[in-house]
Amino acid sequence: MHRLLLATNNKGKVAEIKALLDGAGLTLLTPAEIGLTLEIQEDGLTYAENASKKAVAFSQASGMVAMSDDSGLEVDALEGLPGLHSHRFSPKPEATDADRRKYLLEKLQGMRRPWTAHFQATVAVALPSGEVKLATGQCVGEIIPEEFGTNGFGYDPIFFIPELGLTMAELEMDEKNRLSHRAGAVKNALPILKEIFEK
């Protein structure tokens, strides 16, 4: 059995990328599972660089091939804002996903709506011999001032998809995974990992 590291340790996005891969004849593991702990600092200037730091440095402590993927949200009346910084976008040290909810709605008081963003997401795909492949994905919608929607994590309660009528955080797991900007960079992997895997 093939088996691929997911280089992550948020329970959100193991649950993510466990369903989008289901059926593809992979043995996802953690680092948890495999007792691999690591710290890596996020500090590429692109989405590609933070992924492609973390897929290496888990592949070469694991000697395994190993997945990450960096994400971000792009507000377009913050000029891209929080963008590579979603994760650590609050002020406050320890900030929940809560605390930066609020701190984006906060920035947005006063700006003209409605406040269009999107997800963008960039997976890296690292083999031990430290070569890296990339896929990206990306979901449109807009922020809305209230929470509605307890599924997902991070800003998915406010990130709101007009066609759907929905939240990020409303939408069932099958139909996040059909549109999500994590999906499609997963979607857009498979061919990648196919290709490793069958050499």
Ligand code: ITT
Given for the second form:
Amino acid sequence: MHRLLLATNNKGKVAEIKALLDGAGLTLLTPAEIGLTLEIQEDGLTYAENASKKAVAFSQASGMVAMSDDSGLEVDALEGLPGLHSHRFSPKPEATDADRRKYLLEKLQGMRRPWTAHFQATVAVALPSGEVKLATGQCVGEIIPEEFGTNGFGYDPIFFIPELGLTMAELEMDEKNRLSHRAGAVKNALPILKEIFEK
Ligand code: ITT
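The block above covers the form predicted on its own; next, return the form predicted together with inosine 5'-triphosphate (ITT).
Once more the chain from above appears, this time first in line as the rest of the complex follows.
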């Protein structure tokens, strides 16, 4: 089987991507499983730049085809913030997902609801040659002031999907994987993976 390195240190992303690529005929490996520790500085100006930087770094360090995900939550009332800064949004050092959610809700205090928002994801697939291919996905919803659900990660407990009447954290992983931004991006990356591994 062909091997694909998942170029991420986020356990929530790994679980989702492993389920999304189940049945794709690939052996999926994490950096920890191959003993690789890399901290990439995400200083790009776009999701595409950061995703490419992560995928290329992991591919070059391992000699394997590597797939990264750069994603973020864009809240309309905050003009797209936290966006690219979704992971580093809270000023607290060593901030947790709970700290990030709390900080976002503080920023939205007093602003008129609904707090419409969307998640963005860009997946990059890098080859050891340095070549990179990209795919994107999006998921629309709204931020709510109270947390519901314990599944998922990050902003999921306060990301409400009006059509379902549930937050992302109330969905089982297979449901999240039917509609999420990451699911869309990974699905759009399937033809890229197919082309690379069928060469
Ligand atoms: P890697 O760079 O190692 O992949 P990361 O967590 O730093 O992990 P990003 O730089 O792409 O990943 O940051 C994206 C942040 O956006 C993530 O940490 C969450 O806070 C948030 N986020 C992204 N996708 C999400 C999802 O599906 N549900 C909830 N929050 C999400």
